[in-house]
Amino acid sequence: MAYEIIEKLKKEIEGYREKPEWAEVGQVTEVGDGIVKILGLRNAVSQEILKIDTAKGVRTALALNLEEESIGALVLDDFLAIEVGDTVKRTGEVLSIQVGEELIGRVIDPLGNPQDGLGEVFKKGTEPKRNPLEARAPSVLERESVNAPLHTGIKAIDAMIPIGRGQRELIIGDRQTGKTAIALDAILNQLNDKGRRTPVCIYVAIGQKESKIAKMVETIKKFDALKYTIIVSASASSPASLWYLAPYTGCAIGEYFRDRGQDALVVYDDLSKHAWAYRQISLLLRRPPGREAYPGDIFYLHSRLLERSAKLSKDKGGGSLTALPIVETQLGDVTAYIPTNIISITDGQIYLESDLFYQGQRPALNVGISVSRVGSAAQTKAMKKVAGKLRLALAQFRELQAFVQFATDVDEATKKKILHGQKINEVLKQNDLSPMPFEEEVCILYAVLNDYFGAVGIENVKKTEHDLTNYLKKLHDNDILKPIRDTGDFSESTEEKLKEALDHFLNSK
């Protein structure tokens, strides 16, 4: 018996061939607050994924600081399991996310894990298409100028601060002034924009309360907009690493649809919190602080993200990625560090003012500071024709209003102009979650700017507007609204029909 065992062992030993494998291995020397310092791994590259072997399983980290002797890395999952002395290995891969049509209608975290309780996003066995979180922005020759509108359904914005497909338009203002509401209306309004292809909308929540994100998902679901919407959630309870990665994840998903020739809209809510997370990570990595304790590359953090939004040329498929970054100001200070940085990167800003909000002007749009640098190139001919004199009318009204405060007696002509301005202001007021199709916006703005509301009292303007919209939808959809919707133009014949309809409607009241 013993002889047989010895023979077997001999055979086993004879057949044994050693297979030495070389692996570059590092070692954790410091760990804390989601940051690890690693000795070794001389050939690691920036943004490379590293795997850390711990007693509780493998943990993932992202190489950020490449120093002479060590590496500073950001832990992407539970850092409490990591201990000094744990071994670290390179993967040779940069951080990427699996992308595809399956993401539409889902809520995921910045690493692509589902957060909505609906199971795995991608079926097992399918060939994954992955997009890197950090990608090169399209070059000048790969782009074309922004020329197609992205309607928000908000009259004041579509008329005066038009947003185009491929544009980057900043939404800026103090907390609780309706910034998220504008972005949400823009997402919901894509259902109304029947004349154009519906963009895939990506809402990136950075540091938002989970209750707020859940409410947002419910609202999108209620309006049947989840069929073209993706939510990337890095909630307030998530670590700073996920706050930092969230916008890049949203952008990588948007690029997938853009590069296939589709349109995509991505909302970053909000980049102030993103900057705070990056400041926290940078200070923990011992990077030297600059103005307001932000690191020196804080501008590059946002410029490399927002430059990826573009309208691609026909050769590249003609897709577009539109960005609506949101930034929160403190006490209306747009001259602070992060707001000025992002204003200089974007193609215009929608500035919301607390004072206007509390006066009941909602959306609380400050038309003086708000601007779209793409301008009327992103407007339909119909809106261009109608809204051309809106800014001028509002500017004249504001000037007269300021002047009249100090005057005791005012002549009839001035009173009439002020009343006309007040009615325009009243029409521009709009409730949350009630975006308006652009053909209806054109008709309402035409009516108020051409003084068809002259005999209507200020307190009845909103009711008259509502009744007029219903009247046009029921009786003049085919001869007035449909031609504007289908052609994007406001022809003389349509204008004549609208004049007749307005006269008939106002005479019947």
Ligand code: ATP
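Residue numbers count along the first chain shown, from 1. Superpose the two forms; the largest set of C-alphas matching within 1.5 Å is the rigid core. The shown structure was predicted, so the numbers you read here are calculated from the model rather than taken from an experiment. First, how it differs from the form predicted together with the named molecule.
With a cut-off of 2 Å and the rigid core superposed, D503 has a Cα displacement that falls short of the cut-off between these two forms.
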Given for the second form:
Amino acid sequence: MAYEIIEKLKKEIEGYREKPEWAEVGQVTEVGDGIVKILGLRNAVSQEILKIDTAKGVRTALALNLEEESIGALVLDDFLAIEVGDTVKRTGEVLSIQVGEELIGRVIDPLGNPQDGLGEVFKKGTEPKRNPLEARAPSVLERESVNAPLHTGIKAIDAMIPIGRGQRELIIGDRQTGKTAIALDAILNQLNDKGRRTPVCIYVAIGQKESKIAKMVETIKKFDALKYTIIVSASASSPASLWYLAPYTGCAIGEYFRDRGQDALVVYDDLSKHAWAYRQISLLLRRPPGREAYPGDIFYLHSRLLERSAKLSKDKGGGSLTALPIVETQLGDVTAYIPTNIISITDGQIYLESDLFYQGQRPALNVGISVSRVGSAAQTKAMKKVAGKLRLALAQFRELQAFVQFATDVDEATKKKILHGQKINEVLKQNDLSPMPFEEEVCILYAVLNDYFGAVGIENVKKTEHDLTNYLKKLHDNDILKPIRDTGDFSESTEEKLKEALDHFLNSK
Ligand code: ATP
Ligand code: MG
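Could I see the form predicted together with the named molecule next, after the form predicted alone?
Time for the whole complex; same chain goes first.
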């Protein structure tokens, strides 16, 4: 017994080494609105976490601006406690967030703190994985091209501006044009898309009113979509530092699921506010302002963020991260600095117009300039069959309409064509919060494009569409809807059955 103890002691003594520790210490030289300037930490790296010893305890800051002698840092908690002369230490760590399945169904702030009053996200004692907020985007070899659709449940978008898993599609428009509604519908529609893996959806709210975010969470909950959704909230009242960090937090969470071979969808609502926050921070740090007073690296900031969305190759697990960034324009001006930047980074844009919105064409999609550069490769065969015809029909309709405006007597054939176009437009109108399963979208679009709505008055199109959907759901789920849903294809035999069903439905009316 005594021998064992002596042996143990010997071992302990052997293991003991006096290690003098050197720590680099800096000093706060300036405190501003949420930022500090620090002298002395010459080896600090960008995005490193710094600890500031204040009279009221330790405060955390993030190194942002590295100059030769000094550092500009962003304070992540209460900056009022910091005073000039306080000492600052490096931690050697970059900012990261705890990630895991536990986040699903929760509302957190950009630093990972719960905001929904449901207690800690991760159980005490567990050591969840941490993902850095800034991460390297997957390289070319780690990616493959987008090949699976992400249905939004909005007819006009799924047919004409399809989004693929791993794509970055910008939603852009003036204020109050239904931008958020589109992203929200895309999240809710994942419940409808039964034939595909449900992506984990992450909604990042940047600088929005607390009441608006609460309403959003309520809606997601009501539709039972919270079971696959995470909300990252940096509300209007939170400091610019949190607005700035929010998209990175959302992205880091998305990457966790992407790297596990799952699909994830992240909505950044919106990046204009993110850019404002970054501009504010940069001006306080006295970085030289560039165009529209934004700092020179704002383009790099957003491209770094959006490049992290990807469809990974099979070797890398085949996961995907789809991004739907939202940008607000002023009076439809897409040539402003931030809109042009983000348009050039993304794989396409959904452009919303207030004129259309007020005319009642909702979603207020400008079909002419909205595009999806990669999504059509991922479109299902069934949707492709109807979509080609739809674009053409709409383009012809617009041309005719513009032409006929000035004509006095219009012949019957032209009148008929215009009426047909108006009916298609009517079918493309869709209320928010009513995403449609894609197999129903295919059938409805097929019906209107093939003139099955010919005898229906324009004012009755919406009602007929509604009745037809119900009719198909009730009587033809097995022989028409299910085969489209399961195979993604619209075979000739299904087409025959749909024709029969449509004839029957319209005759019985
Ligand atoms: P903001 O600029 O304030 O963020 P936004 O562009 O995100 O606005 P939303 O909040 O999505 O716009 O929509 C504005 C209003 O229009 C909401 O009340 C919403 O319910 C309504 N709306 C949006 N899309 C549609 C639609 N397709 N049909 C009917 N109403 C809609
Ligand atoms: Mg909005």
